[in-house]
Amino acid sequence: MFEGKTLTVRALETGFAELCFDNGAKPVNVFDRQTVTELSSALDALAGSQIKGLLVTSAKKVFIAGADISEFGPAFGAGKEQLKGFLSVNNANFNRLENLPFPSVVAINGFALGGGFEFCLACDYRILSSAAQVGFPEVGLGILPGWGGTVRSPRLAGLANALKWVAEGKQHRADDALVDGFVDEVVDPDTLRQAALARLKSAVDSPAAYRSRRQQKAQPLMISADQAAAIESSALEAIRKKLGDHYPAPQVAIKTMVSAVNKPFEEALEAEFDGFYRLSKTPEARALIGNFLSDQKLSSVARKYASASPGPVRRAAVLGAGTMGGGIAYQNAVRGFAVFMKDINQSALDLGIGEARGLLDKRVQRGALSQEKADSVLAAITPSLSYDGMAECDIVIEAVVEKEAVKKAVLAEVEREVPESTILASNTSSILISSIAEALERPENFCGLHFFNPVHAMPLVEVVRGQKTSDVTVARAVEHVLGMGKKPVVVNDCPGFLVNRVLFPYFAGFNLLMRDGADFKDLDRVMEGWGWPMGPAYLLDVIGIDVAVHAADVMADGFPDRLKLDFPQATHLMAEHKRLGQKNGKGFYLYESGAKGKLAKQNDPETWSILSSHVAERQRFGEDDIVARMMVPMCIEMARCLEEGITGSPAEADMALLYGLGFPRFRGGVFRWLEEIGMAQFCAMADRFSHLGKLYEPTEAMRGMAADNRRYYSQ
């Protein structure tokens, strides 16, 4: 009846029909400009026949993912009427497919996001496979469901469910979508069509049903002005607890869908479109979408180094366990890597076991994993005081103490106890990958794996190429952080890599504000205000104060120019008076273990006693020139990064700063910050803190981009 590119009408023996969406040119189903324009034609055909019914399926594992997200940049740039001609092709496609003269079935077999779950609520029955999951993620692109979501999921599943999904936006289980009326029925994934089929022809013989269905979805709720209020406002009141106030996307739906519950149906969809169309226009919609593109890109760029790969590791060794070695070694049992864990204390040993143990513990207890699933993921892991068995391993990942000999040493010896195809790597997260090999007889086999602590929690890892490491060693590397599941990003050789470089000049700014006379606990304020998970007083107690300052040394001796500071800094400070964070109880705040073993925070007068005779009298400082003071040096440093090929692309930067720091979401990295701001108004904001040194100098090619207008992105 119609074929194109990416979905098929074809008239079945029963008298139905079925539409068949199948992008083969893609790894997964989107609703693509080409897409959308074979719907139309795929309606046409179908409203001019006599068939009795259609029947909806996918070809691919992913029913719809959801709209393609790379076209949205144009469609957002333009004006208003532009933008609602994007949108209003697919709106009228599902407004045809919901009045066809026939019910429509969909059978969803994976993945039903975005605008495919849309496309799902226009057809008049919804059969879910048990192993699929669906839902509105478009709140997290700083958007709201633009193709009728809004409208016909209250309708359906009624104000509060919808609002909690809309808003939320999460993936839901088979299971939880059925109890809350978002589809009519589960089944295992071998019956699906079977199923769908038979709610088709229940649908053709009792039509009656499905009409009620339509006028349910075309019609107002016709709730009262104060239930609709009292619903509004719960919803409203959780998102704000959950999300603060950074993200505007869900409390827009909340307002938009309350505005528009009793509205007939072409009205509540022009409500929708206005609130998409504010949304649009803001800029954590650009940072959102933004990031959701250049995590795309982060994510070819790893696939593209993996395909080089000779071959997958099957076994993996950790050298030193630990805490740190202990959470590697969980991260590749737990992913199905058989796991030799060797340390020369026993002691390390029950504690790395201790680490994995507590994680499976866990998610048992939260319902993740099986208790038989958990001991066969701790049994594949060996420990071992012994090189006895280290030869099998195609991988070896060292984790022990931060200090350069002693890893110099450790490779050295691990390295004549290994096959020569096998890929030696250090957890190091400030000693140049290119030193340590100096103590190997392969270099090229050896490169960096910096993972961020805690492990499992973390999703970054940061694969460092060495100056003699081998292109082979980069792919092996990367394949099996893919398959730890983990998001690689390749740097080159440097003090600090990539992430920690441009973390010490944030911290160097904070020093250079304490010692102005600010007060920590005012810079915690500001930045978490600003976006930051945590406040960098706050953020060097949970790393570990030592920890930070050793690092920090390592950076100084690096870039002496700008991080060696010649002033009683607070971090070396508080290190000196054994104030080591969250490890020891004392830091910059004091810790005390309270609800569900959390450690709580709290102030310590003490604190200023030992800060008091080396900063300034205590002063307050505008919380824009905070910002200023911290953000300047970290996205200077950033720029120079990139400038020297230590990361390969801004949105590969941008990512990594997400992922390894916890950078705010919505602001969507350093170099999108500054294409928000501007580069001119960044290099002003730099210039009024020269009087603070190199650290707040931009760098000519940031002030040539500035004279030109030039931005990162569009480069």
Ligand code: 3HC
Given for the second form:
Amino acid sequence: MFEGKTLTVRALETGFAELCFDNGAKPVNVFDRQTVTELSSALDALAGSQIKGLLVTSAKKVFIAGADISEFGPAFGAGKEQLKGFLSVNNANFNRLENLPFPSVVAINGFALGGGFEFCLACDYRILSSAAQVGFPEVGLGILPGWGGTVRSPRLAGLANALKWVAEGKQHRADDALVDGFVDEVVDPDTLRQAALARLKSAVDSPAAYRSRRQQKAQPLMISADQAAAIESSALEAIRKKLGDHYPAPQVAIKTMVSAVNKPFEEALEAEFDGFYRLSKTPEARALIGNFLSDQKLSSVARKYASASPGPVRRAAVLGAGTMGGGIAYQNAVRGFAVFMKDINQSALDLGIGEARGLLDKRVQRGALSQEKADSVLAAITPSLSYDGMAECDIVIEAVVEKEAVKKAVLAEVEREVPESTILASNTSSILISSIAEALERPENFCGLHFFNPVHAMPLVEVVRGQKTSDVTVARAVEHVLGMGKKPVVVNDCPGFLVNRVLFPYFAGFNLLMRDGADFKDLDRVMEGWGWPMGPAYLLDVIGIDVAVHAADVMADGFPDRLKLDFPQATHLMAEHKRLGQKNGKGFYLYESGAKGKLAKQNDPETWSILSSHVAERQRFGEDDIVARMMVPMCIEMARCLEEGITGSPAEADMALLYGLGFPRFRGGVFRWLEEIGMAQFCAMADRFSHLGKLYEPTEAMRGMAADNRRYYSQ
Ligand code: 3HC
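Let's compare: the form predicted on its own is above, so bring in the form predicted in complex with 3-hydroxybutanoyl-coenzyme A (3HC).
The next block holds the full complex; its first chain is the one shown before.
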């Protein structure tokens, strides 16, 4: 009946028709322009036909992943009318689908998200595979559903459920969708088509039911003003508690939906558009949509690197069974790799295995893993005091003590035990890969793999290319990091690599503020308010003050012009007084075990007495000054990393900070933030602090961008 590039409609023998989504050009079905246009044509064909009922299916594993996010840029950048034009074609499609002169049933076989799920709500009945998931992830992009999702969902599932689904933006499992009233039936994947056809037949046989369903969606909900206000305030309170005030989308979605719930359908759609338009113009939406696109870029760059790998790793080895080694061994095993964990001490091996067992036990307790699976994961880790078996490993990841001589000795030793094809990697965070490589016979087979702590929870791994690292080594390392379920970002070698290289200028900004009399609690409060999960003093306590001081000294040797600080630094003073942070219960703050074994942070007057004789008289700094003095050094260092080719692109660098440091998602990373404030503005901000030295001096290239009004992403 209709044959497009993204969907087809064909008549079935029963007098029904089947509309099947199958976007050949894309990895998943999405509502891109082509699909939206073809859906209009398919509806023309259906409207003029004699069929009795419509079955909707997908030939892809993902039913429909929503609007094509890569098309948002031009539509969002244009005016209100253009955005309306962008959305209204599909709104008209969904309305036409809902008013066809015969019933429709959608068989949802996989993810139906955002616009994909909104399409399903426009069908008369939704039959869901028990393996599928559905939901409205739009708030995660800083927007709200724009194809009738905010209008149809309260009318189908009730206002409270609809607010929860839209404002939380989660993907829901099939059983939740059924309980919350978003779907009509959940069935085994094998019987999905059959169940959907049976539902269609009964809808054709008794049309009153589906017609009343349409009526229900078309009518206002008519709930009392008091009830609506109560639901609204509890939904707003829940979302504020969870997200704070940095994410406007859930709040706008809640207010929009409540305001429209008693309106006629068309007016409610208008309200939805108004909310959508407002959000589309926010910096948060620009950042969050930017994150999605940058993440796509990160994945595609990684896939490109990995494509040059000579073959997947079959067996991995980890040297050193400390916290990092144990974590890396666990991550390998949990992703199905047999892993050999070597240490020189039995007690360290016991601790490494204990670390892995503890993580597995937690997953079993949460119901995320069966005991049987947990046992088999643990069995995949072979602890050993010798190199026996190492020769079968395709990759060896060194995670021994952070001392160059020890790393060199251990890696040179293991190099003699493994075949020439085995790649070696170091999990160092502060030693140059090219320096360690000097101890090796085959430096081309060696790279850095910088994991973040705790390994199982932190998505990022920096794959560090030393001067002599070969392309094949990088390819295989990237492929293995992907296999471990992590996000690899390839960077060139330099002190601190990428993430620590930009983090330490931020800490230098902190030490300068402390020198000038700032209160670290104010700095934490302001930077957490700016969006960081932890302020700088708290973060230093978590990292470990000794570790941070060591890394800061390495960085100062690497970049003395801006990181050699000629005054007693607060971090170093803390270390001298054995205040090492959470690890020994006192750093800038004092820590005590609280409920559920969590460390509670408290103020400690002793901290100030240690600092007071070395810093200026305590004074309050304005919030803007604190943000500028903390962020400017980080941004300038990031720009240097791009200019020097340490990172491949602004998108990869921004994602590295999001995944490695918890950079505020709604700001999108350093480059995205610079894009938002503008380079001229940034340079002016930096120049206010030029008296503080090179740390606050934008590069020539940055000044050039400011003068020519150029941007990082639009280049
Ligand atoms: N737009 C553009 N590309 C998309 C996309 C979308 N909505 N959804 C997925 N893709 C791309 C991915 O970026 C990836 O691209 P790549 O191969 O170039 O890296 C590819 O499709 C495959 O995706 P995944 O690797 O993520 O596949 P998974 O099977 O792991 O996950 C998924 C599938 C759960 C659907 C996941 O892709 C996802 O969450 N997608 C985003 C869903 C989303 O946010 N939808 C809302 C869109 S906004 C909207 O609909 C507005 C409307 O209300 C007006």
